[in-house]
Amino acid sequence: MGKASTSSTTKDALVLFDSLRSAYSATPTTLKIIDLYVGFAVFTALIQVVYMALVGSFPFNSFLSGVLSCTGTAVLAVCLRIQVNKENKDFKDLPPERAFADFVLCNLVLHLVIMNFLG
């Protein structure tokens, strides 16, 4: 019984993975680029956390600034993705140029605050 349930679980996971991959292949290229940017920002934050765990966090303000900068940028990019997505009916009247301008302005404010936090 244990081996059959493991095989069924593996089969279900493969079916789920294939359905997610086929659904994502229909995603527009602009959204995929934003997804890569979000992934890079999260990856950079994780690298900084691992570095802090291995080496130490002597300039703690620098560590916090780096992680918060990456996290804030990722959150703003997710907001951009939501606004640019054509299937999202809540933002159908918002032009993509306006959404990108909001993204750039909010990133500018975020990084000014981060630089101020650094000291």
Contents of the next structure:
Amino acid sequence: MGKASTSSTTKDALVLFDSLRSAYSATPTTLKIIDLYVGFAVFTALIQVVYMALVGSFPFNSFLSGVLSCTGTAVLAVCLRIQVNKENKDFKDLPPERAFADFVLCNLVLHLVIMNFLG
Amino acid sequence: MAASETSNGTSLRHAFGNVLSFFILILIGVLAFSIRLFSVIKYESVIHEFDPYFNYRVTQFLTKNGIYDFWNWFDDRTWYPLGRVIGGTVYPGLTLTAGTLWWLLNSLNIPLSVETICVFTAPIFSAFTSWATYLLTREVKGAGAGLTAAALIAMVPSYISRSVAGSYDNEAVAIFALIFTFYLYIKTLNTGSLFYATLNAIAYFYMVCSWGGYTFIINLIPMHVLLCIVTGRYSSRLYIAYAPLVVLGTLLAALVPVVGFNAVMTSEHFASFLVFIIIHVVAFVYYIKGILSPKMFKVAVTLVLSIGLIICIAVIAVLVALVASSPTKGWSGRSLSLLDPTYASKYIPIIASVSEHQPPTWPSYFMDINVLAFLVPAGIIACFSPLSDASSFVILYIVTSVYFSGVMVRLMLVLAPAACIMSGIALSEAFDVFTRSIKFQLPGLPGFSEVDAGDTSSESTVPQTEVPKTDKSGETLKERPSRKNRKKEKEPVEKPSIKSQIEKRLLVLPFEGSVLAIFLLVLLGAFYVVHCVWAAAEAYSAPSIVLTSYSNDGLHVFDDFREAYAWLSHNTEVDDKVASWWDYGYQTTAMANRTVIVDNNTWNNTHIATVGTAMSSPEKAAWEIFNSLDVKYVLVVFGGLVGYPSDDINKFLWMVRIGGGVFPHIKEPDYLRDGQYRIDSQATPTMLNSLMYKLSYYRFVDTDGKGFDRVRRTEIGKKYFKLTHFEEVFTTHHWMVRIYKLKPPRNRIRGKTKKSKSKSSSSSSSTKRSSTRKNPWH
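Alternative state: the form predicted together with the partner chain, after the form predicted on its own:
Below is the whole assembly, all chains and molecules, this chain first.
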């Protein structure tokens, strides 16, 4: 019984991964690039958190600005992705150029603030 | 052809409406500004009360020395001998705002003094507040409700009490920042634009700069996000409104020196991070749900749930451990007293002693928000039909602020805008219903009988909500709501086709009823205006630095405080230290420019307790304490002669409590006779021998021969006594401020013989000789 259920869950998981992959491959390339960017930002944030856990958070401003700049970038990129995604009906009226301009502005503000924490 | 004509007509009417609302808004701004000028007209252009004096002094420093010196300012005139780092411990928003205004006007060659700018900052920002309220309410319920709410907040007494001309305090700009931040949040939520999200973070930054109340925002918005998620209203717009705000807002808040890393370290902010994580999980789930088929999604959910739960529990356990490891569970005293109203009175007398931290009484609700209190429920009902993201936010806002206002009087200020928004919505909806029913019945005879039949049912429900609604609008409002509603009608009435018109007709009220209801609404609005003007003119305009009273023989002005501070600044050395109860610290530094021991920034409890102990000790012990602090002068405020109730004798029990909290030899029961606080002949000997009693009533019996205290309405207990360690140097005209000087230490007995010897020799050499002679003894 236990065996059967575990095998069925693994089978389910496989099917799930398959359908996920096929669904994701339908995403336009631009969105995939944004996804990669988000993934990279999150990965960088994770590295910093791990480093902090190992070495300590002494220059706390550095740690804070480092992690938050990564999460901030990721969050803003996710927002951009939401806005330029054509399947999202909320943002049909919003041209991608406008979305990108907002994204750049927000990033500018974010990194101007981050600069104050450097050093 | 006809269609184009009507659309032309509506666009023209829209344009007309926009111009009209623009002018109305300007008028509201003028109203908000000018209703706060009573204090200048009735008294003079002075800074009010206590904290504003400190802000004024900081602004003076800022304009004189520039921004860099301001951040690095170490103030050695206060908290002697500790001093205070001003740049790192003030919320700089207000000061920077006024400083910028001053700089701007001066660079335009408009030479206004810093004091003038400071006096008028609050009225200017209250005009901004009413415009921000208009914007916020427009996002929630349309322009009509917005204009009503703006007119209401322009005159709401609760807000006037904190923003009359001269009341130069943080709240003056903070309420504007609060409302504007909320507006931008709602705007972002409605549009899903990243641009507004950026502005929102910047407005939040301004709020953090201005007031400690920013924690209200950073807890209310996550609560709203959570509410939306739980009720299944998650949308990608919600994500855009919230996630960037948390990241940017946290970083920006950490830039303000007084907040610093507290923005990520204290529990007040943890709610936002928790919701930040939650919204990411939810967003991811919604995304997966979007790209998968429903069947596969079910599989995914079962898979993830089993693994995810374990991770979640682990994370929560870590968080709880982190929070629990900090001594106060990460919450500061003031926030704790918000969550548990009895906390402050139990543990922190210094917080409890401030009158604005007490819970309010019922009449104060009526005094401060007047008829709005009755309109709010109607507004909440109106917000539920239909419920949108924005209207759920205002509902949450009013509910939380009602709770907080019940905990602390000063937080009534946060409730007032919410109440105005709600009442604005209620009033506007009410006018909408009434004018529509009038409009339907003027030309439309058919269906009249139907209406009557339908109304008996709807009438019973609608008027109930209407009656409270009636209260509010003001003179300015009288015209406005009708216009607003006309505008409003255009939108909902013209758009829906005939089909919906039939439905609407069922809501129509009888003609006479609606006319009467509109009349009552206007009447109650007028009542509100009368109350507000009265509150602005009589109740909240007193600067408390100059007092007036009317009696049979006309107006009396008591200007004793400034008299005393001027005396100090003219007759004492620059570096002399003045001790007083902490209430008068800011004024002494700002007006007399003398160093004080404690002031209104109550950051060091022990230091305040030391002064409290000195005031409650007998003369000799008090002298020793003051002498150890280098104090030269002691200042007490005494109202017994003219009947000024908030004097030091009435505050004395707090000195005892705060002093006793740190130095246990001061015991409150020693000062009470059978649990009663009294200063007549029944008073305890400890009370009669305390320094505060002696300094207040010294020579008091000389005034009328009996020593009758007009505040306590009794004869004082101990009338004839002498001071051995203090000498009276100045008492103001009405005896409201009395200043004593510490006598120099008396020479020892051994010294006495020396003194008599040295008297024979020349006086100039005597000091020298005595000092040289001292040596052999040691």
